[in-house]
Amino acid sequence: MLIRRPSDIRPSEITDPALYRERRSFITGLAALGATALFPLPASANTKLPSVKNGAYRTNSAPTPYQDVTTYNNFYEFGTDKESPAILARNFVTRPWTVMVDGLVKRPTTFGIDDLLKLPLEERIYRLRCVEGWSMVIPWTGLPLSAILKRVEPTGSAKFVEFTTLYDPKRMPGQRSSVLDWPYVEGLRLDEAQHPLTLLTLGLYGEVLPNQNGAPVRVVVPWKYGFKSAKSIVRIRLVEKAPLTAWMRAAPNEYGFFSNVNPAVDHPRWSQARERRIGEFFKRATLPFNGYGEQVAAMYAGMDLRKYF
């Protein structure tokens, strides 16, 4: 296994959000259409996600335009840039395809993606807050993980819950990279995975999962960093200790696991006490738990945020 320390990652590797973003704070939106123009996303049929109801968890902000939600994205699967990954991942076939829930559980199931289409789906609303400072506010598409777990009945020693990606450098490009240790690997507390706010993601603006965005199905964890959410995830398994995550692994004084959204706990190469929303030219202030924490604040009474960060 190799481990790289921060200073070993190379500027192509990991962009320094401070520059990156005083370049383009103007022309993101430019940047990204140009993208999609020289490269455009392929045409599928039947992507609208049929029979969807409003979720309860919703928000008065102004979504993020499809646009940018699709072109700027966080994906090292395909790509450590945030353009890369709607371009590298357009040919990404995501059928068939299945998760298998396992682990501490009695009732072990593989669920195949359409399986899973078939349930009963929401929409909400939420905000998805990056640790390298910019957010946006996404309509997705899913169902609680809480419906999943509850299907396959945790045992009582089951404390945590571990998500794996697909492993596929023939499919997935940047896993030929040594950024990180594949396969991407996540985890969750039990209490938060079962958290009623955590979703099971299969689609957003009301289609099927683009590929850049973690199709065929990705978790969203919207009080915690964005790189929590796990993307085209292929396994769920329950265990009794912490998960060793793929960013712990990579650099474990700059990525905690929990991650929860802290303005008062710095990055330890730039601050995250501010965020810039795509498409918005001002920042604002960093929002604990990134404005949850009437929800979820609870489940951290007595810890210590900035130890367990």
Ligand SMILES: Nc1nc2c(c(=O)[nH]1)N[C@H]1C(S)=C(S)[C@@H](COP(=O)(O)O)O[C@H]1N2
Contents of the next structure:
Amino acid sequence: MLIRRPSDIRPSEITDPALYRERRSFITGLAALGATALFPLPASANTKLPSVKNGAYRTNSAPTPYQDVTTYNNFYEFGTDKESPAILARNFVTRPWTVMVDGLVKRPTTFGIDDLLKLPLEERIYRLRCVEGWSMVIPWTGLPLSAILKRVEPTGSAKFVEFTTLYDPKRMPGQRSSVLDWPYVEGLRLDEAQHPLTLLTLGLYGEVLPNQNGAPVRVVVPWKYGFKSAKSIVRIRLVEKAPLTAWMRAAPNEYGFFSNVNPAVDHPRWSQARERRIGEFFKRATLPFNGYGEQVAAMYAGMDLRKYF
Ligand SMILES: Nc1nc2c(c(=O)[nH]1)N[C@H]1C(S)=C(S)[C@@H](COP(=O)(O)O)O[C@H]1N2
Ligand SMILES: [Mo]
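For the form predicted in complex with the named molecule instead of the form predicted on its own, what are the coordinates?
Full complex below, order starting with the chain above.
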């Protein structure tokens, strides 16, 4: 494999899933005592996913408990309330699965999911801030999207990247409702897609992605509102013009193409100044670019971020 690990990762930093599992076995213990109603368990334990910890991407905050990460979700293909995805995606089958990377590239390639899983993966702790005002801190496993983009060789006319979620109403019951114009489409400017923070994500908490979190593969773009991080993607297309995203189609005055986390620009129906970290009681101030400004602000130099919201 030609993709190399960044040189700053030492082998001693290999993830120890036992650390994460301690808490889960505690919960399992409680379940055995009859506390299942308080701590509903996932239907089955997911497969471990080996990775190397990339210490360059961590935070002082404790990760959001696995239980919250996997039971409080936005995934409209499996219902519009936060609890539905964990229930309705339980039996979602993610094999076989391919991701087609095409459009304005020299080498269009279809990646099989099991080949992606064999690449050298990293674990990075990212905060994810939902446009609705909550946030989580999650240890994600994946690889920089830039590594995949490099392999397909974007042509000079490629300016944007479009992500498309699977469309299959038989398997995704939420798609039988017209709450969105399916399939779910998202997009990034090419430089954003190539930014080292943008993670093609295959797992969390040292396991393959739970279905409700976008199995088997999604993107995570931590300086943007959560909806930019499209789940269960089947196609990544390099294009010349900014893709028309599912949310812009649904409500163009509420959701812009960029959707960088910005406490100074309110959503038309609510303030974006504060957020509730799931598991915490008090709200906290939302940071520009979700706290990743040092890494990403330069990409927007000179842009009016009120206009390009
Ligand atoms: N295909 C698809 N991707 C999606 C969504 C969706 O409804 N469909 N919801 C988005 C929103 S609004 C958020 S906040 C995040 C939530 O990711 P999580 O459930 O893993 O925390 O997924 C995003 N990706
Ligand atoms: Mo969201």
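Each form is matched to the other, and the largest set of C-alpha atoms that superpose within 1.5 Å is called the rigid core. Keep in mind the model is a prediction, meaning the values are calculated, not measured. Positions refer to the first chain, counted from 1.
Student: Spell out whether the Cα of residue 274 moves at least 2 Å between the two forms when the two forms are superposed on their rigid core.
Tutor: Comparing the forms between the two forms, which are aligned on their rigid core, residue 274 does not shift its C-alpha by 2 Å or more.
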